[in-house]
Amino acid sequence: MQRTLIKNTINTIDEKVRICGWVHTKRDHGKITFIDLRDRSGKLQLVAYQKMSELHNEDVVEVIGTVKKRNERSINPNLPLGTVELDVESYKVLASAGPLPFDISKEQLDLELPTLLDHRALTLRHPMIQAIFKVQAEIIDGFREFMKNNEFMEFQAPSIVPAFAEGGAEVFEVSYFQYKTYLTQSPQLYKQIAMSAFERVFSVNKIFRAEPSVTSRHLTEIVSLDAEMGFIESWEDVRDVSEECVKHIFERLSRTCAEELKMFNATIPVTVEKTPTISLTEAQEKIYQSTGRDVRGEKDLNPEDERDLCEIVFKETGSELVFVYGYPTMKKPFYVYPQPDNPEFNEGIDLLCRGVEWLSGGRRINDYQQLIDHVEKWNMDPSKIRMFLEAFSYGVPPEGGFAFGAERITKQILGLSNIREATMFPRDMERVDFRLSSIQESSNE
């Protein structure tokens, strides 16, 4: 008999079916046992008048039985399949579960973050944890969908690179045969090369940041959603496309993840027809006027600035999104385009939402000689980015692009307290699957 997914049993009333899944909960009432069985599509109540009381939570079973309507007193209107149940005729244990370190069947996992991550192989089975990554999958799919609908071509950038695009020293060095290379901080240079051939490109890439930081908003390994496009008129074109993209993602989440959002009492960020756009200088002045904190003249917004600015803009405009542009040129990577009338500031942009930066992007330098001048000014080795410079020596149109962080978007939309919750297998200074301190302790025993 072919397997029936649990979600489809609603269409098979009074029919015999074969379902498979995990024992989510068990309620033993002596002569009768009730079991909630879970598969990838949902949960269904089983009614057994035989010895299913021997089963344990998370045992994997195959069950054959007849789908029945529940009587009116036992209908659960809060469940998608709360009007039906399965009368069990036979079952087979496919795999037995060992003793669980905690009760996975609770509606919410009341666990400290380290415990949640230490037992990731088990906690990933919990419906609320699964909901996080269903939302994240839809964010990534929404990004891809928007890009393809707008004639961007997907490509895959390498993770091992001869130089780092963002500057600074926060990179992981890799021993590559007898050579020194690095894990990429960004696919930036490669997406610009690809753009010079295909005009519109995007990628979904893992990137790596060796930031000596353990905060609720930083990770070592990140999923970056990158796009680059040629023949732009100004940085405003980049802003407009990124705005359309994020609104498309919001629309998709509203349509595909209503149940998952409800589980977290989460809402889609409020947008307006045209997202507010202000310069860094204006943003700092708003913060000063509203809070009295004087950050005017600082080179960037710190986390407190981002939170304050989002609150100010929301009160003024009703938008939970705000673009900030015009950062000091020397504080950004060498490829960011300086403002022609004020080259001390560039045409870079950030998108903030709910107090956190979601996106960074802007217009790039497309003139070969200007790039060479910046490479010298930034004290870079041109031989390390030879392929990148070669592309621009053969002619590249005015261009720009942007990048989102998939985990940050997930965290902010769902209201998670720590970005590690939005990462299926987080990497940071203290963890590579396991807490590194526990690995070290084990090796010293």
Second form
Number of protein chains: 2
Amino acid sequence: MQRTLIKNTINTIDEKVRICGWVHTKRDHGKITFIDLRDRSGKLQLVAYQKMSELHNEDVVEVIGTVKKRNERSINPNLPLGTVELDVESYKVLASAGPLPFDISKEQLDLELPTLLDHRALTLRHPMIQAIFKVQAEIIDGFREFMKNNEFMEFQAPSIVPAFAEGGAEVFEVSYFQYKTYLTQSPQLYKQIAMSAFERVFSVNKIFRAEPSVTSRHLTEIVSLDAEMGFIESWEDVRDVSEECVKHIFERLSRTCAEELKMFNATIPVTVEKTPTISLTEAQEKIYQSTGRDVRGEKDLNPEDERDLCEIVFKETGSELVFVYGYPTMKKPFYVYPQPDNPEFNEGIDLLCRGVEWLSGGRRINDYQQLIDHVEKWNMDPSKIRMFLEAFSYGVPPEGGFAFGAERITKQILGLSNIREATMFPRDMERVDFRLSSIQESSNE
Amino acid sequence: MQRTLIKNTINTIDEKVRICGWVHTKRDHGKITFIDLRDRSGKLQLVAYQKMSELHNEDVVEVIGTVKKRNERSINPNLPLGTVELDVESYKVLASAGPLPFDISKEQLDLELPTLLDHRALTLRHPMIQAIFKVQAEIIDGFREFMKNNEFMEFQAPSIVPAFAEGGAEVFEVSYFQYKTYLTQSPQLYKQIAMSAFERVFSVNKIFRAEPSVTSRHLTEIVSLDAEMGFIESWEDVRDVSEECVKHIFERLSRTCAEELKMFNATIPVTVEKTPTISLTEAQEKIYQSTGRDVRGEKDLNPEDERDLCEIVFKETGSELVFVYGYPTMKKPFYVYPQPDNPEFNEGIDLLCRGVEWLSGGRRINDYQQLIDHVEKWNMDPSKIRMFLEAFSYGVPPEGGFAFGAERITKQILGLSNIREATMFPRDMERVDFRLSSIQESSNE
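Having seen the form predicted on its own, could you now give me the structure of the form predicted in complex with another copy of the chain?
After this comes the whole thing, all chains and molecules, with the earlier chain placed first.
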């Protein structure tokens, strides 16, 4: 008999079906046992007379029975399948579960983060945890979908890189035969090279940051969503495409993840037809006028500024999104395009939402000589980026692009308190699957 | 004026348009200059009277002019846009190209591989090289499309891993704060963990192999396409899904990449309704009967066996695909399911095509105790895979999966001679963008 997915039992009332799944929870009432069986599509109540009482949570079973409408009194209006149940005829245990360190049948898991991650293999079975990764998969695929719709070509940016152009200690070293190589911190230079050949490219790739920091915002391994486009008229083209991209992702999430968002009481950010754009200088002035805090002239917005600015703009315009434009040129990477009429500031943009930066981008320098001048001004070793510089020596159109991290967007949309919750297998200073201290011990045994 | 893509000029005859692109090639005939302009969508002939003669190949220009039908004599039936040309009115140079190390306007590049890769930023502009990465993007997205259609959920497998379960020196070490970690060789154990929670999962992720080998088949960084599924009835379910997946990719390529395949004189492999499956033992017997080479009893097929078998099966059945089933249990990883009635052999499968293995998979052990027994038999340290083992202690259904490398499939379909051609930024023992010997020198300066 073909397996019926639990979500489809609603369409097979009074039919005999075979379903398979995990014992999510069990209630024993003497002669009758109630089981909530879970499969990838949902949960269904099983009613078993004088059987199944020996089962444990997370046992894997195959069950044959008849789908019945529940009587009025036992209908559960809060469950998608709360109007039906399965009269169990027979069943078979496919795999038994050993002892569980905690109960995962509760609606909320209520675990400390280290416990949640120490037992990732178990907590991934909880419907709310599953919802996080469903949402993340839709964000990533929504990004790709938008890019493909707009004729961007997907390419694979490399993870291992030969050298670090911009210095910084926050990089992981890889022993590469007799050589030293590194894990990439960003596909930036590669996506610009790919753009210089294909015009419009995107990538979904890992980036790595060896930041010795264990805050709720830091991961060492991140999924970066990157796009780059040639033949732009100005930085505003880049801004507009990034805005459409984010709105496309929002639209897709509200269509495909309504149930998952509800589980977190999460809402899609409110947008307006044209997301407001304000310069860094204007933003600092606004913050000063509104809060009295004087951050005018600072080189960037700090976290408090970002929160204040989002609040101010939301009050003024009703938009939860806001673009900030124009950062001090010398404080940002060498490839960012300086404003032609005010070269102290650049044509970089950030997209803020709900008090946090969601996306960064801007126009890049495409003129070879200007790039070479910047490399010198930034005190960089041109030999370390020679493939990149070579690309620009062959003629590259005006161009720009943007990037954002899949985990941060997932965290922000669902209102998670820690970015580790938005990563299936998070890596940080202290953990790579396990707490690293415990691993080193065990490997020394 | 809005930019018109070159491919769309065929629909704007006698209209004034603005097009942008690279000077692919230029022919000066005194008062008249012919230029082939290239953008991401194609190539168009420009006709310029007393202008544009100073341009060089790869200069980036914006051109305004009128699209004209070519007169009969100058129609080029071999070009998609061979029936039209652009009468140039005015143009603007957006970026000038410096000297090129070689001409990329020829139909075939004819470069030695090291040169092709040393100047990757330039060779990526050649239409045949671009075709390779278009095909690769379609293979990868075709895989994802099939998986999504079949309710597999995408997840992100990690790159940095804490320890190596199966030993082997072919692993890259990463300095991770004060700890040693490694680059993943396969998402195998992670996809099984993810499957144990989500039933059906897939991932597109980098894997890393420190094989000290510079053959035409070796890369250190590979894009692995991975799938895993629970609640299978037998290994044949895994085989059937992998077969449908590969056929889906073939179907998509013939729909979206007809032009690119033609450039390489490449054809999609011939398939039959049900791809033949033969056991390793039968395969060895067939090879013996057909060629006289006695490889019966060997633990695996060697490259010559693979070529012979594909030829034999093609002659017998007309299928360029063939599944080989059942390898010696102890010669394969600990997680592969042994055949219940013949436990010396396992339920692993390989898909061969045109003399090479394209895909590997099979049924896995899902019973916790059986896994523990295997870990012991294989002499492995269970503490190194405790997250994996923990997942199986909580009840996991019968399951299996498969994997294949995006670069190998790209190479095989297009008939490329070296796998490095099928990677935009290939990494091997001697090269990470540049030849590593040259990098180390420059960093010691």
